[in-house]
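Heads up, the chain below is alone and in the form predicted on its own; it's given as structure tokens.
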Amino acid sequence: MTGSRSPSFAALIETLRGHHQAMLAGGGAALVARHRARGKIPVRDRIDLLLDPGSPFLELSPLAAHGLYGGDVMSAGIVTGIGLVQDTPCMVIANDATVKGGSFFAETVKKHLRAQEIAGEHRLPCLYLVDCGGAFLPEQDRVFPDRDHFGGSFYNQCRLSAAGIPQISAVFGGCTAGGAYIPALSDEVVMVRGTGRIHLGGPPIVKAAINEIVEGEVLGGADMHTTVSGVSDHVAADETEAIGRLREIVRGFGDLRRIAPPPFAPAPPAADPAELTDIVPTDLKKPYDVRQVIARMVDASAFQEFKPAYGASLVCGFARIHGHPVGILANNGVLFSESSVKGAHFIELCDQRHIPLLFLQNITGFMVGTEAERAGIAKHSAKLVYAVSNARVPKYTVIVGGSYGAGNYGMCGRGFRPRFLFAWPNARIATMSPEVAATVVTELRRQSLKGAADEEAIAALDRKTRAQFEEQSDPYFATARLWDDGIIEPAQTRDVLGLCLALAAGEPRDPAPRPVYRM
């Protein structure tokens, strides 16, 4: 085996890289050079300047609303990741003012509701780069007035604060209306003096609510805030002052949280993680043994199998990535009562003995025909799906194939909550494949029909649902809509998962007893 990438998955690994450097433009060069002429540093290298220099920042769903808005929100307009500032691990949420001057689209605020659950999740401090124009209007009704919208950020917020979760903000050009809350609701407020603002409503609204004509400095810029009003805290003279007084207030957390080191040394796998796109094809129907992924993740490709001779269509076994402990669930086919049995009782291990839970998905679903049901597929899927919702350690999921049906919810989709989900550029996710869907519908289609059946127009929907199933099931289509945390490269998945990992490793162990029952 070599190192070398087939064509298929060279290609759509080049297709991933490209898609990622067209989003490194944001709003696009006319925008961006604006925006630095104004004396303001573009988003991803105010993040940069923040960051502790050569430390890894893993960037949360970089391809939002991609393909979306004709393809003018690039990364919903608002950058999320995860990296250590002061040694110290951090969520950092921030705007991108040259995509629709930093405003939220639905997108873009799924995003930041995203960024912040995972913050809560690891107890991260927030720090929020603001420059935000509050909800783009147009999308008022996709953005305002629900549960999930823009004022769950705001509740997030404060009750990540009240949790002693730290939120700060460091406030680059207006932020208005609901773009004002992100400071006002922060812990402590850094402002830039001169393109900094914060205000409930700008100088056109207060023209228009009460007829008083103001400048934008004086109604809500980073003097006044800051020797005024009292909602800044801190003045600087421009951005890079600004990052560095971040920096200071980080440091001030003292040990408020520090990633915990690896239990056990950790150990490059003996077999290269290049070659995964040799191993697995990126046609979804060739079989392939996923031990051999696994092989190309886990320290020293080092795998204690579990049930090795029982429900084979499911892997379970414990090893370790970057020393931690990980008990992994890996599909190698469609899942059978005995691979669900087996996989409740593995989730039920891991439990016991709080090791994370990794699961690799490439799966079609769950067995079905006379056969399985009369075996009980119906409830034996069932009880690994109970477990997987009632597994207390932490979970994580990448989708190394096809993530179809049921099978989705067995093996801890997005639905499940796992700590991060990340796909493979070959992915695929939806109900069922094309395939199947097409010949589902068509033959609805022939029963309702009762034999009076036109095969053109039949033909006619069979085309039209491949083709809906086609598009909706690509991994663009998922990502764009936050299905997932991030499409990732084969080969990058084992740091990925390190660094995940590293973020929940030391937190309190739940000492409530943990029983394992033998399904």
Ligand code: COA
Second form
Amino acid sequence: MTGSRSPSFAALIETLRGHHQAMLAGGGAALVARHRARGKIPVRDRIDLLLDPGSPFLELSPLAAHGLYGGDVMSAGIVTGIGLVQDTPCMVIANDATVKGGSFFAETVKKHLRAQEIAGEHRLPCLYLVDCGGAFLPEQDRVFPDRDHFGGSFYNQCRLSAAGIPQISAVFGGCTAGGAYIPALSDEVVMVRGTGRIHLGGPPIVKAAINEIVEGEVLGGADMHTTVSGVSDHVAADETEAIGRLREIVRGFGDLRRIAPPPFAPAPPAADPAELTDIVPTDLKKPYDVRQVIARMVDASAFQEFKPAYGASLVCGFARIHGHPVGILANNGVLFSESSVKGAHFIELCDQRHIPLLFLQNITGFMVGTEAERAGIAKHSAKLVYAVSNARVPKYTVIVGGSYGAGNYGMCGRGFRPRFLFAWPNARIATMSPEVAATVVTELRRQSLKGAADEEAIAALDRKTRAQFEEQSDPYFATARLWDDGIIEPAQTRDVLGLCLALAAGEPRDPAPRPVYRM
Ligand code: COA
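Take the protein just shown as the form predicted on its own and give its structure as the form predicted in complex with ligand COA.
Expanding to the full complex; the earlier chain stays at the top.
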């Protein structure tokens, strides 16, 4: 993103809203009409009926698969998110049958696994709204065989259930092969008469395998499964009744997990969060004071800064969000040795005090150069990475600008397992910026050609590298591949984080001692 070409933040938000609006179309008007004509309810309306009236719904990765497969696989054909059912926070995992019969692409699998991971970390019951044609067969090599492919979701289902986290399915449509295993591995199953089907092999597979010709309803309908096979536990006359039954099942859970109230009274920020888009430049090269961002995110804009006069390029301090204490680490420039060890020290303080960590990433990386290397930037930056990796408190990351190089690691990028990771629409994530990448790649080529460089070929390589890095560091490229849990607007960030913090509040604390090593 260069200064002269930087769009306004308002334009970025308009684009984001446009993408979110477009994704609501699912498989398109004609397929949604066909779905309704069959007496079926669109996936997001099913979720609305399932959740308590007025419940928030934290939808995850709504733009998964954005721009992939010719733009035909909206939201990767699955809606996942957290909402309240009978006042109990639940993970909803719901197939969109209007998108290629709800079949699984690589991003569908990733989204499904991610939802289960979040459910496991927070002990959220999983409610599966199943309408799924199994693996999307043309993509089977990217969906079926590997560890974190479709099989992993069934492994998770078994493990979550065994860990005491309820796994409940309502079956709305034709569930074949992998689609059949979602209900088959659930603790309790509801099926809709007439449209719900469960079969390991559907009629075409049965015909191909054993030359038996059979009707879908006979093979795997709701009545057969609730009266003959016992695969299903309840039959419902229609979808609304099935959703009502699902809600009754949740009410019957013995030990309802409620959201713990915040330990302190929440207070709105004194500075208006709506001003964030005026404060943060969309040109990543333009500096600003990240304290201005923190002030618009935290309760009463109150921020108790730690070591303000040392390692100033990493701002650290304590605050509250919606009444929940949080330790914030926010970039205010490149990470030096001092800022790295300060960050490691601060993380250990929060770990000792059981205070969740919030990372606000806007980082080009750690300092490079002879002076920095001689001062030990490699080992000092590693201390930050080590502390991030071993912190036992919940961690949350928001990419509010650039997320480049090892700075991504030290600031709790995806590899460091934050409970949630969101990005703003101005975010950029890559090993390095397009300008730096082009310089590095062309320099490497020059060196390997040993003086015989063809300047035209080098210039072409420069253009190609820039274009590659521009495309691949775009936030929509990232969110399509589930490198984050979604792109959010700056003004929404505080509320989204408040929900995330509330989910983890009241978790039992690890009683092991937590030393603070002053770095
Ligand atoms: N793989 C590839 N494509 C699939 C698919 C799958 N598993 N399941 C559905 N599709 C495609 C269909 O080919 C169709 O594509 P098109 O619009 O480009 O023609 C689209 O998804 C919608 O399918 P359609 O059959 O029209 O929808 P439906 O609502 O009438 O039926 C299913 C949905 C899931 C019951 C039905 O598509 C089906 O039985 N699919 C195959 C299931 C299967 O054998 N899975 C085995 C996986 S290992």
